[in-house]
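There is one chain below, alone, in structure tokens, taken in the form predicted alone.
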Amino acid sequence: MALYSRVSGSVGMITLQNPPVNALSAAVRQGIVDMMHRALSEPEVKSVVICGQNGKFCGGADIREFGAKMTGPPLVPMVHLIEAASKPVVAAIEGIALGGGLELALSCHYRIAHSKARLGFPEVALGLLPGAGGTQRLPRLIGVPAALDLITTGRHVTAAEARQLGIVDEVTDLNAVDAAVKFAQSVTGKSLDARRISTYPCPRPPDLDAIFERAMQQVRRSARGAIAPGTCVQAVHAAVTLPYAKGMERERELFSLLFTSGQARALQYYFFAQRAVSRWSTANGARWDTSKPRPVRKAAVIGLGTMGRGITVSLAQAGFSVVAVETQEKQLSEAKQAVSGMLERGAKRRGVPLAHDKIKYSCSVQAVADVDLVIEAVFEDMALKKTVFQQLSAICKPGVLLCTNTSGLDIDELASQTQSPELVVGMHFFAPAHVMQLLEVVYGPRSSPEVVATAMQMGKKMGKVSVAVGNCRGFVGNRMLKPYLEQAFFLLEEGATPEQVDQVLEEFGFAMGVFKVSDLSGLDVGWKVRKADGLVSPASTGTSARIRGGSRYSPLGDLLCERGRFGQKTGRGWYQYDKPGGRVAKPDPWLHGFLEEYRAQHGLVARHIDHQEVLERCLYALINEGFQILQDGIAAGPEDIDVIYVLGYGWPRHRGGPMFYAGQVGLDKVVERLEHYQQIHPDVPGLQPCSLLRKLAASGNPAIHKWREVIQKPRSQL
């Protein structure tokens, strides 16, 4: 709703009231229209201020209304009513003016912003474009290049940048509503002819065609198949080439095209999925909203390699006091420099003070004796981690939370090394830890819900999206990655090349294909894991060389590692690079020859492998493992898996996540194609459709939000 009041005698104030962000619900829109008519009809009112309750102007459209029948006044006539008003209307922007909220502000004649406010058009992140004149008014106000940047990226700008661009008229450090009231009084009676943005001619720079061509090239590179950014460019183009009314018609057409697209549904599903993952529960019935997190003021990080450094930075930037421990003096010295550099760059980028004073370094584990929480980030070796946990259990004060950054080792086995296994939980960060948003919070049957709540809250304070998952080998993300990687290797054995497989996956929307990611991460990382699992055996030929435990196995990665080809770090891997540490992947003729020799040695005949087979075998094997994870109760729901894969593994956001994608393809289609490939490759168990997947497919392909009604979890850990 919207509240109406009169202040300073002659200013009508319309206050949006729809917590938490004053979204433009049907009731709010109706309130704005009704209150505008009232303000314009009262002779005593000479000007109008529109503001938001609780220090937030407006967060835009109410996304919850997107799937329902439209009620209340439409947004476009509402903003036209405001712009056409005969009395000055001033927007008092506090907190946020995003999406429809910024369109509301642009329809006002003046805009006053608090210095800490942020403005932007994030619609592109939901697969949409600003649909209430944003693509038509913004370029008229600030020019085409700047408008294209904001609308196609969805980035938020500070009040200072908004002032520089010309979006707002004034910025204040004081109360923005009070400033807007004073401003409204000062412009009473002035002509509004030059303040209605829709009447402005759109600037036409001489290199207009080149600007739009560059914009299209940029969105093609960055969007990776998402259609919304390119459609935004088309809408802005209409602002330049058409009269305002015709431009609005074009904006509406393009908005409708996006609104009904599968990509918009996927992105909006993902928007809500991120919120759903915070509502975790445990097997014993403890819930996120009843498990109170423990206070953590001082934390410690053990091990200052790449991951430990990133975790240290994340903690310091979040305001925690940190004890950073590295027992190797040379490594400690290098870590200090690296962490200092990351903090300086982060402070500059975020415009905040440095957090150097938050960190104390030590080469002794004894330094963690008085902390509230410890995150162990030593090398991924169970024996080493067990030793560290034994030390921590002896050194730390009673009740301290012991966390491990393992990417797949058994949390329960580590917990058994301590005196209080209920205080042990996994905090699986993703590299680089100070940048990546995802945090897998992993716990076993003995982990306390209070400890899980603390780890989840810690992640939130560090700016992470925390997802609670059960304890198993590889947890959720890495467990699903295994069959995906296996299929990619098998495709090479059967006739594909690394660049062919990667091209298919990148065209699907991944930022990097599987083999480029492997080169970036280092082939030796997986090699060490396979060695520890006893999978790497002396070179041999024939079928036995490609079988482990009765299932098909590809030794291709092992063979490359034996030749010292570890990826980018050595300048050679699945691709070749100009030098060790090089970033530009180039097809490697040697690798192609090696694959031909390998096939001949093992009696394999190369065949043509088409685009569809690459996509189906890689993605459906991954998806199938996701359903097995749901069946095992390792993830609470499909949303958890999808958020993990989008944020941690590069799954294209506009495809919603692997589980959502399976629903879009059709679960029966996924079952049918898995059965097809399983018949051809009976020695690959990962292609056998999971029973839960079969059950859901047989239930008539229910919508993803109904899966929980079908899922049975007798052994649930969540």
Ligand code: NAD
Given for the second form:
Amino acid sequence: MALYSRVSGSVGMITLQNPPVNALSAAVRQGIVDMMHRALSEPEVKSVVICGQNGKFCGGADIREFGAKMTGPPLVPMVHLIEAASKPVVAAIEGIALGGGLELALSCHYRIAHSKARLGFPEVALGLLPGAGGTQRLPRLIGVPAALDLITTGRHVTAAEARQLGIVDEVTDLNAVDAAVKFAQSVTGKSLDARRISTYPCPRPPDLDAIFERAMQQVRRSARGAIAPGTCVQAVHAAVTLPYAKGMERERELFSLLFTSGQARALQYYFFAQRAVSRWSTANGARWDTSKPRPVRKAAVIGLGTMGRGITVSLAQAGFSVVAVETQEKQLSEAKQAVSGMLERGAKRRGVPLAHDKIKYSCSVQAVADVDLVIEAVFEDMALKKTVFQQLSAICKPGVLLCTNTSGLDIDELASQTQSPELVVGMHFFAPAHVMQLLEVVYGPRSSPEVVATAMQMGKKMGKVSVAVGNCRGFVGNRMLKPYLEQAFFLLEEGATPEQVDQVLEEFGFAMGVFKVSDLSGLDVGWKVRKADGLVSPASTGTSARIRGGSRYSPLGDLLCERGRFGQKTGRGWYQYDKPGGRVAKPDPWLHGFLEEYRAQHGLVARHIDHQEVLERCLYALINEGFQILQDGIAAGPEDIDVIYVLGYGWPRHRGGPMFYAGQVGLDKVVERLEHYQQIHPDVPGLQPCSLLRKLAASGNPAIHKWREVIQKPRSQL
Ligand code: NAD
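The block above covers the form predicted alone; next, return the form predicted together with nicotinamide-adenine-dinucleotide.
The next block holds the full complex; its first chain is the one shown before.
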């Protein structure tokens, strides 16, 4: 709601009250409208200040009300009422003015901001546009290029930048509400004709068409199929080409188009999913609200390769003291240099103090004796990791958390090497670890709730989104990747090319197709794992070369590795690159010839494979594994899987994540298509719909937030 008070006799003060961010709920909007009428009708009141309680102006629309029936006064007439007021209205912006909050501020005649305030239009990230005049007022106030930048990216600006752009009139280091009151008194009685933004003509730079053309190209490049950024461009275009009232109509049309699109639903679901994963629970009943994290001040990282370096940087930037251990002298000195470079670049980009002095390097594991938590990041080799865990268990003080960054090895097997298996968890970072936001916290059957809580909290302090998952081969992310990759390989065997498969996946919205990703991360990584699993057999031909354990297997990746084609690092993989380490993937005629020869050798006849088949086989196999993971209790809910896929695997955010996407497609349709492909490929068990998926499909495709009710039933009923 909104509170009304009178300050200094002549200033009517409207204070928004809706914790935590004073969002514009129905009650708040009603309060603003009522209080505005009151302020305008009281003859003693000469000017009005609008502010928010607890140091926050307004965080925008109340997204909890999305999807519910609209009640209370709509935003647009509310902002028009404020702008049309005959008494000056001043916004006192403390903390945040975001989305509808900024639109509210733009309807005021003046804006005073505190120096620490942040302003912006984040709607685009929720698949929407600022629909209460934001797209019409902002370009009138700050010009088209700056408005396009803010509205299409959703980026927040500081008060200083807002002042420079002309969004706010004054910035203060003191109390912004007091400053706004003084300001309101100073403008009492002044004409408001030049203060109503909707009456401004929209500036028309001479190169207007080129500006819009560039903006469209830019959003097309970065949006990966998301429709909101391009629609934001269209709305700003309306501000320049139409009178204000017509522009508002156009804004409303475009807003409804986005609001009713599946993408806005997906992005809003994802927004809540990111919050939901912090309320974690484990298969054996531990929970976020009953498990207390332990204090951690000093941490160690063992192994300073690709991952260890990034983890060290993340820890130091989060303020932890770090002991960084690497046994190879040469690796150690290279790592020191690389870590320093990353810290310097981070400090420059984010303006944080340099954290060099937080890190102590050592080539002896004995140096970890006094730390509170260790993260092991040595080679993916169970025997080596076991030795390291035995050493750590002997050296570390009692009660120290021992974490591993393994990509998929058994956490419990590692825990069994230590004196306190309850202190062992996985902390699975993603490369580059100082950049990627995802952390899978992997609990074993013996990990204590306190230890899970500590790892989850550590991730949060390092700026990551931590997701708690159970212990199984590949955990959640890499386990689901296996059937996806497998289908991609099978499609090559049946007649597709890497370019064709990648193009379909990129058109779907993945940042990179499966083969480009494979080239980037190195084909040898999976090869080593397959060799350790005994899957790589000496070159042979015929059907037996493509069967392992009674199921279909494609040796294509192994054959490329045998030829030294490890991807970008060797300049050749599924694509060719201009040099080892090159980044630009080009189709490789050699690879096409190799695939033809391979098919001939194995009696396979290439056929035309269409877009739909590529998409369905790759995605539905991955989704099916996701349902199996839910059924096995490895992930607590679909949100956990979706957050992992969006943040760790390039799944397009505007499609919500694989589980949400399955719900949008229709679970019955996913089952039907999987059954169709399984009939054609009976030797691929991953295409057999799992019982949870079947059960959910049979119960009428319930909304995703209802899945947990089915998942929580005893497994025997699935
Ligand atoms: P890497 O080969 O780049 O680095 C491993 C480092 O460990 C090397 O510098 C090596 O000298 C060092 N090392 C080996 N034995 C050691 C010991 N006893 N004591 C101290 N240092 C030792 O490997 P990486 O890519 O950083 O992977 C490390 C771990 O992270 C693996 O378990 C891997 O599966 C996992 N992981 C990797 C990625 C990735 O994309 N690279 C992503 C997530 C997880």
